[in-house]
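In the form predicted alone, a lone chain appears below as structure tokens.
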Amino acid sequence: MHQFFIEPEAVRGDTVLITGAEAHHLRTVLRLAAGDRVRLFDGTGRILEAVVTRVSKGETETRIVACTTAEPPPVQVHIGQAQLKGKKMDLLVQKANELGIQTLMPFVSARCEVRTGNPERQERWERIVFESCKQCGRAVPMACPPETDFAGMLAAGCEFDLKLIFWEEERQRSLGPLLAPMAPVHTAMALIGPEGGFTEEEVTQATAAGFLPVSIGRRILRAETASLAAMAILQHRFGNLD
């Protein structure tokens, strides 16, 4: 079933119109016309299944016939992640997005090799979030709020239960056997650092901050990589791919 973003204000008692991109896809790409079912989701968790039934130019009208709400993850993981060169940020905004993490925060540290607060950089991001939700069908996007330094990023992390920063360094503590006996947490953040991974000095300062350095494993991955990897182990760790 073709999934569609609405705004909330759009939904008016069983009739919702879809306008603007959307419409214009609906119409003209996908070529749906009345009688086909639709799923459309507006950023807050609601999903709305509907059925079209009128198509024009400019907007297209549907009726609700089924309404749900998604539940939200038993744990909210959030990621904080190193500015990456080229492509890399737009693909992990895309997978970290499908994979359910709530936020990512990309941030610059000493090794970034990328340093910008570029607006359209962050708009692109996103475009991608909620292209990703409506492939994947996540009903509440992940944020993706603008860059901040290191410091900005320790500081974020004081709301959290669990603070993990990832570090290939790091040669006593590893993330299978430090998940496997914890405790019940309700939010955790993580840590991820760029190309060049994060100094000793970082370290230490993100230890003092109340992170815990951690190995993702004896290999050393390239930072894409050692991102997606930390994303999927935690989400599946804290049950929120079931």
Given for the second form:
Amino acid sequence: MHQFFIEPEAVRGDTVLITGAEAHHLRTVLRLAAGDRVRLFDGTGRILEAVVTRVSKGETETRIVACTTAEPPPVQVHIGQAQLKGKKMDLLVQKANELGIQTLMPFVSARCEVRTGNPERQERWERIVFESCKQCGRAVPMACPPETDFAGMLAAGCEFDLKLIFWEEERQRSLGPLLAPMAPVHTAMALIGPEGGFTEEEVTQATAAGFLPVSIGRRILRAETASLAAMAILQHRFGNLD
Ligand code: SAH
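In place of the form predicted alone, output the structure of the form predicted together with S-adenosyl-L-homocysteine (SAH).
Zooming out: every chain and molecule, the one shown earlier first.
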């Protein structure tokens, strides 16, 4: 069933008006007509099933036939990702949303080669998340806050049950043996470095802030590979990717 995003205010009783780009997509691209069923998300977790009652230029009227609420995830996994070059962040934003990550927080660290928080990039990420939600049926979009610095990233970590910093030079603590006996956590945060990795000083600072340095093996993964692996491992371990 095709899915569309609506503003919460678009719901009036059992009628929902789809407008703007979503209405255009529905009418011109997908060529839906009266009688077709659609699924509507308002971004809060509410999922409406509706039937199209009228299609006109610029807006489509639908009537709600069922309303459900998306189940809250068993764990909230947040990823702090050092800014990467080129289109790698775009890829991570899309994949993180598909994998059910709660927030992807971009930050700048000592060895980042990308330095400026570009407002266009922020808007592009919001669009990517939105398109991804439509593709994968996610009802509550992943959050992508504005870029912060490394200190800001560490400070943002204070509220999480499990805090990890992925470090390829860690030799004492491997992720598998750490997670295996662990009781379920409600919130987890993982930091992934830039292409050049974290400095030792950053790892020391993160440790002082309560992050556990972890390795996921002797192979050095590219930053985006490490990030996707971290997402999948944590989500799977705590029941959000079964
Ligand atoms: N400093 C390295 C590569 C950094 S890899 C170099 O230039 O050779 C980029 C990021 O991916 C790292 O900061 C780390 O967060 C993560 N990463 C890659 N391989 C990893 C591994 N085996 N264990 C844990 N984290 C890893």
